[in-house]
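First, one chain by itself: the form predicted alone, in structure tokens.
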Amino acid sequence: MSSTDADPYPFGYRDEELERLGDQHRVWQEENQAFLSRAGFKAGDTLVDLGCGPGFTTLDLAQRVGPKGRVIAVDRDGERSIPRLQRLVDAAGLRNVETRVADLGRFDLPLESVDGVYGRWVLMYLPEDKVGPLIARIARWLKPGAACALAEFCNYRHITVHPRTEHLDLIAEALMRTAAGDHGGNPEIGNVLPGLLGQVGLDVELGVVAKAIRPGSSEWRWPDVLFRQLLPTLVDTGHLTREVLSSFLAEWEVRCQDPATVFFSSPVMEVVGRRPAEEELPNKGSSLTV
């Protein structure tokens, strides 16, 4: 399936964007290998990686399941996301690794058939009215015991900056309404997360996490890059004036100086949904590999 069949990316996949991306991988790096964790993902498992982009963490998913595991990275961006996933793979001389181009309103597996589900802020892209059906299947792939682990936020609106913005509030409202797309998705997806898990019988673990982050630091570059990068693409779109990006970023140049300053980020709530080890789930059916 190419990437065209399916709802694109709402920021694009230009090199600029995938660096981003990488950077936003290594600002969290610390709080995604905890909650891989708590997931339980060990060495030999069998996990997917939805909505895996140029494969950050699909790299760090294959060092934990080792060379007798196996990750299926999937993406509907088969243009850019999955070649550049596939060099890091063949560079890092990995081969445990399959990638998979594939719309995941659409993509499924057979019954049983993998140790872990992973994803991070992937469903918030998707049309609000697949993500049940997803969480379904999912559901039916996990073995016995097994976990799917997936993290989005859940309250964009929360982002904000120390001294406060004149402008934010209308960033972030602008960020939501880019990220929803026109086709009704979901930016606080992680409040869903945990009633659709307990719908489709899973067992529910829930955390929050969220950075504050100074000036200096070495995670400043992720809020700076997301403002200075990304926001002239939404007055590109119409989701934000001109006028309020000059304002606002002449505020964040401020922002930027002052060894005061804090943001902190949208929180992100960390769901794991574990299957029971003996129970059948509701509504199991079959599933066809796609």
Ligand SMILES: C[S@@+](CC[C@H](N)C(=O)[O-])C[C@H]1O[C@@H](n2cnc3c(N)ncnc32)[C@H](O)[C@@H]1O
Given for the second form:
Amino acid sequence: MSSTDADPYPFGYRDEELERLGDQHRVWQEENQAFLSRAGFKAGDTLVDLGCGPGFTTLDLAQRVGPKGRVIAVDRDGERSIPRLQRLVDAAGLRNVETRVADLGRFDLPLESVDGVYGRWVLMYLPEDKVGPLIARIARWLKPGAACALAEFCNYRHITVHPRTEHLDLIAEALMRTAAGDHGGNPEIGNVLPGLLGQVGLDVELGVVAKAIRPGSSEWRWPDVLFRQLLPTLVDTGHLTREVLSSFLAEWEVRCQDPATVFFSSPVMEVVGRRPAEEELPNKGSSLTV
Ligand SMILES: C[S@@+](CC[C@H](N)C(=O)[O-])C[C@H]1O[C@@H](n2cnc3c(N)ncnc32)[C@H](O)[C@@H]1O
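I would like to compare: after the form predicted alone, may I see the structure of the form predicted in complex with the ligand?
And the full complex, kicking off with our chain again.
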């Protein structure tokens, strides 16, 4: 599937964006590893990485499941992200990663075929009315006792910079409008997931993680690149005015020089949904077999 189809990833697939996802992954890596452990993902498992992008977590999952396990990495971007991941997989000689180009609005797997499903920062880009049906399909893919681990932003407006910057609220709104696109995505889908997982009979455990980052730290590059590189593209798409962008970047420049500055990220809702070991799932019979 090409990256120019309807409801594409709104931040695009240029090299800088794929590299930015790498910075983002490194910033959240410790929390992400703890999340994978809470979900119980382990050696020998067959796991799915939904919306894997260039595959930073896919490679962590491949290491976790080891040579006897398997990771199915799925993304709609067959032009840049999946080929990039495939090159890394080939270069590392990994035999336990299978890449697939597919739209999660339709993607399906056989009933009770996997030991776990992972997805991060992807359901926020799906039209919201496609998320519930996807969760129902995920529940059917899970073997009894297996879990899905889904991490998505919630309460986007909690992003703050201390000392306060005058224009950050407008920036957060513009980022939300961009992430939502014009296809009904919900950038705060993290808030909705606990209810959706409960409705399909999964046992739900919640965690919330956020980041407080200071200038000069190794993590600072992530918010710095986010603002300097991504925000100008929001002007091009009409989600932000040039005036607000220049005023905010002038404020940001001052904050970058101030050791008292703290950037506080939007929180991420980490939801583990575990299929009960014994019980039957509702609508079990309707899963596709592919
Ligand atoms: C912000 S990136 C996150 C990548 C990765 N999950 C991570 O945590 O670094 C979002 C990814 O979701 C993918 N995506 C968005 N909508 C999708 C859909 N409907 N089907 C498949 N992939 C989708 C995009 O192509 C993009 O690679």
